[in-house]
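Next up: just one chain, as structure tokens, the form predicted alone.
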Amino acid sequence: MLVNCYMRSSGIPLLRPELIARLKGIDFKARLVVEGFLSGLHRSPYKGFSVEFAEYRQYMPGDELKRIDWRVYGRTGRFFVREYEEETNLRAYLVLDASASMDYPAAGYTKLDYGRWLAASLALLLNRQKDSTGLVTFSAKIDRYIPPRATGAHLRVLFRELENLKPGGETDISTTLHELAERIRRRGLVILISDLWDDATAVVAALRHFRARKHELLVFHLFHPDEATLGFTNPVLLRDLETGQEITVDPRQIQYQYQNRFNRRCEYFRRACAEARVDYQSLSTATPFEEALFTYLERRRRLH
């Protein structure tokens, strides 16, 4: 019955978005998005492995316990990991705006929704590829940090944070990117999803600084098709969902100016992220994933 949900392209079956949003459990549906989409195409960009200890960090849910220092432990009464260089082949920081912007459109999956599968299917490629991925959420700061790991159990917590998302606050996108950039201390791929509203300039400010840092930088900046065009036929209310300011329009008034803006702001994010070596996708929230997945799938062919 399952099978009556995929759509195919180039062979590869994939759900539409608008039936995904019917299935309960992200795990769920990020397994059937990627089932069977990277079989023998990992290439990793970091050979081998090192076992050269880097630092303590403070335990999370999902490490395992055997990589708990006790002696710490009888120290300090805390619980610490041990981290070493390299563990993996890659870490990954799948960074997810959540706020309130991303709650459009209140019926149906919002952008949000979109994202967070995005992540999860993202997050689960890179998990059978071996590679540890962490996860960051963000409005006007980052709200939630869960450190690169590899482990089935570390997914298992990255999916649970996921479902439980909720949107809310003003975007700050390029502060938050900031302060993550030095945060994160080792390079690694940082894949951002976000809808982008924010200063454009600041932003691709804030990329620069990854970039500076030696981190590889991939962008889904994801819009719902309104956003995109304007599409209403009559006069609408429109409403900021982060600061709750309200604007009456006429919609064919205004279409044709507002298009231009819209595609000119993400010309300006394509030109800049190009000029600044970061992969820069926009995509619909009506694009099905596959067009995200080989954005991704084509960033590591590259890495390699």
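Model, not experiment: these values are computed from the prediction. Numbering follows the first chain given and starts at 1. In this text, the rigid core denotes the largest set of C-alpha atoms whose superposition between the two forms falls within 1.5 Å. Compared with the form predicted together with its partner chain:
- With the core held fixed between the two forms, Tyr280 has its Cα displaced by under 2 Å.
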The other form holds:
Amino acid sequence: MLVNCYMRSSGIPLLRPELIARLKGIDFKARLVVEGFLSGLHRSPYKGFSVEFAEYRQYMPGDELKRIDWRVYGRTGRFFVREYEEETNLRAYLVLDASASMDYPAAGYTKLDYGRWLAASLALLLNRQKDSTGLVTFSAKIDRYIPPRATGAHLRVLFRELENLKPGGETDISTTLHELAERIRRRGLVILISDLWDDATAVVAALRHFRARKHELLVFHLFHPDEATLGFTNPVLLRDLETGQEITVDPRQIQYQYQNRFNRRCEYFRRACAEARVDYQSLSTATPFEEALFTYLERRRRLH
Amino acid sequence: MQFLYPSFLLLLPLGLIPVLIHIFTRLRLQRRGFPSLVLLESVRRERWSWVRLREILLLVLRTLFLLLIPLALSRPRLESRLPFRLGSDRMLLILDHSYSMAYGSRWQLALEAARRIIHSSSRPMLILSSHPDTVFSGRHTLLTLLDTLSASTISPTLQPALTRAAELYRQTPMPVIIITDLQARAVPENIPVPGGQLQIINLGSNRFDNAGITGITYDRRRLRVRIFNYGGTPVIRTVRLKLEGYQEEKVVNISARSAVFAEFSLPPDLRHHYSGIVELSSDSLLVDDRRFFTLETPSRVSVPIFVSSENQGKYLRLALVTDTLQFLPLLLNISELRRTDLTRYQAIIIADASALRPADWERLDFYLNSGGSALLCAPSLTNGNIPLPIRYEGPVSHLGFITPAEVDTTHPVLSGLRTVDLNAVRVYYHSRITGGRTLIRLANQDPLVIELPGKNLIIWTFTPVPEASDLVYRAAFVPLLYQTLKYLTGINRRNEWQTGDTVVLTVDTAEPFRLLMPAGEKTVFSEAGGIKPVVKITDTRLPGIYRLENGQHYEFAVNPLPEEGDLTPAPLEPLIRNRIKIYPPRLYAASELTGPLLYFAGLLLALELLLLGLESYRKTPVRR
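Alternate state requested, the form predicted together with its partner chain (shown: the form predicted alone):
Now the full complex is given, and it begins with the chain already shown.
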């Protein structure tokens, strides 16, 4: 299975062997309650017989006698039944923005490459945990929807899809996410990897839609340093990668205001996500991917 | 505009650098894709006006700065329209140094103009109108001279300086420039134009206001001050008499271009000697607003009247005794002439010259040569015996009478007398005498009153008796006699001079004298001057009271020429017709622009730094 992880995209390995090795033994747990078919690492809303104790409940006629805790009866003289929290496998959806804006910069690896690596890494991690992993790519609409599965063959399908992914088209994140929220019925983990270049309010509304459907939501906000700093030194003619619109700017004259506005935008996403209990992570593509990934995973592990 | 270092102008295209950079940047714009222009659009929309304004401002500032630097280095000058070029070789400058140039700000303007002309020439020369014989040269010398020079109190005309300029021009042709107020009295009628290259920087104007004291006369303890308003509007002035321990003021109202008299009664205790100042409330020209005077009024002057009959001296004596304060008439027979020491008297009257013997003429001549003076009444004379430069042509009788036709009222003897008073005088007989200066001439052209200036002698060609003329009954008789005697007694004691004059004083002893004058004190020496020694004083450039002391006491006043106060300018048309170029001083008020240009460049730089600094300040995050 791992052999297929070496598939290359744009001349850059999708997953390096070192990364694969480092991902061994790392758990990726859902923070919230998710639904699954198999027993796994994640908490299930359905309580049953499992290893994780949940609570005591007074004995009711019809309960199996073997579930009565006799030690409690010995101390209290009353019948209590033990209840266990059922652990389940996770249904994770990797939602990757493949709009033209992700095809930046022209030289080196793009935001889409970065997102691709991230998606591949998370897919591998989840698959190892026997979690079902699906893939959704979108631009103005959902381009590709691969339902979640937990098999090794499915992982190869995902990798192939990721490798063959071509950027293009305008972004309509909010519409796409609304549509996706309606499509995913069972609550699970939705991992959105995007540069979020859309109307910020609409994007946040779409994220809330997911939360309303009881999904755990994880947002990776990717940006290139140029987007954050407008770090050009000379006047430049900029062309919108999605719309083709062109404007001439002297970055030195508006850099400060642009940076302020970009930071405010990020801050807005951060706050809105925090309010909606959405895990928001902004990632600069200047940060080495592995460093960014493991830093995030470590942070997440601590949260549990 | 002229440039001292025009080669720096070649650097002017440097000013195009910012524009070229701007254009080049626009042409070579880097084209690149960007994920989203949403934020950029909003920022640009918000900052567009300021960014564009700042961009244009910076472009303009930088362009101007780079243009100004080479412009400043080329030392530009806003030069006058004088025909000579900047840095021209020789140039002759004539500076009008008369006191009318002190009016208002004329002198400062003149100095500024002179400095600029001197700066613009490599070999400038300067002539002052007051000292045309001295030619100053050398830029440094001239500038130093101008620093110390002030408007004088003298009144030279431009003619001597122009004559001198013409001489210099003949030696070396060069532009000649006059800085003057073109006062009518100072400009010669046919102004010489050296080489046809005469330029005048005209400081004069038709619009001026100036009144000045033009004269002081004394008569019977009354001081009459004449004030003339040269301006075109009536003025009110305060006239102040200042004597030692005494001061008096009067306010006079003077019409435009007319004169008034202010009269002051002198205090009795000072009646014999008066020395003081009359001042006018100040106006724009101060020099003519005060006038010094010194008066000697001896208590009584004994005047012997030599007569051949008592009737001849009757009217003379009666006239003189009317004012006992001044003259004491002594009636003597003409035969007493030979026994009288005439040198004891300042003046004598000979009522009938026809009675003089040859020896008497000799005595009279000796007396006159010794500094004495005489009034000679000569109804007839005998030719051949008279040692005087006159010619007797015989007696003239009339069937009726004859009256005077011409009266020289400019002469002190006749000043204050009206021509009509004398024109009515009837003369029945007189003698015909020629020679000397005629003061009153009869209708038949015969002189009635003659002056022999070299001899201190006044001759009446008639005898003051009713049979010869009815003058003795006329009101003009007494004033005529008084003024004649006052003139004769004071004729050697001229007590008023003009600034710049060489004062010649007859003194009694040939000894050194201490001269006290406004400029200081110094010792002067007398020199031989005929019968009596004389003292010559040349340093009379400052108005004031001059006093010569050495046991004896001589005092005189020095005043500027009153006419210089008339600031009426000469008509310009004849000058322009004479191809003389005339420039107003304000047009000449130009200067080197290097300083202002550098200042402006610095200002631009500061403005640019301010713009950039403002931007940095806006970018600096506020620390909370």
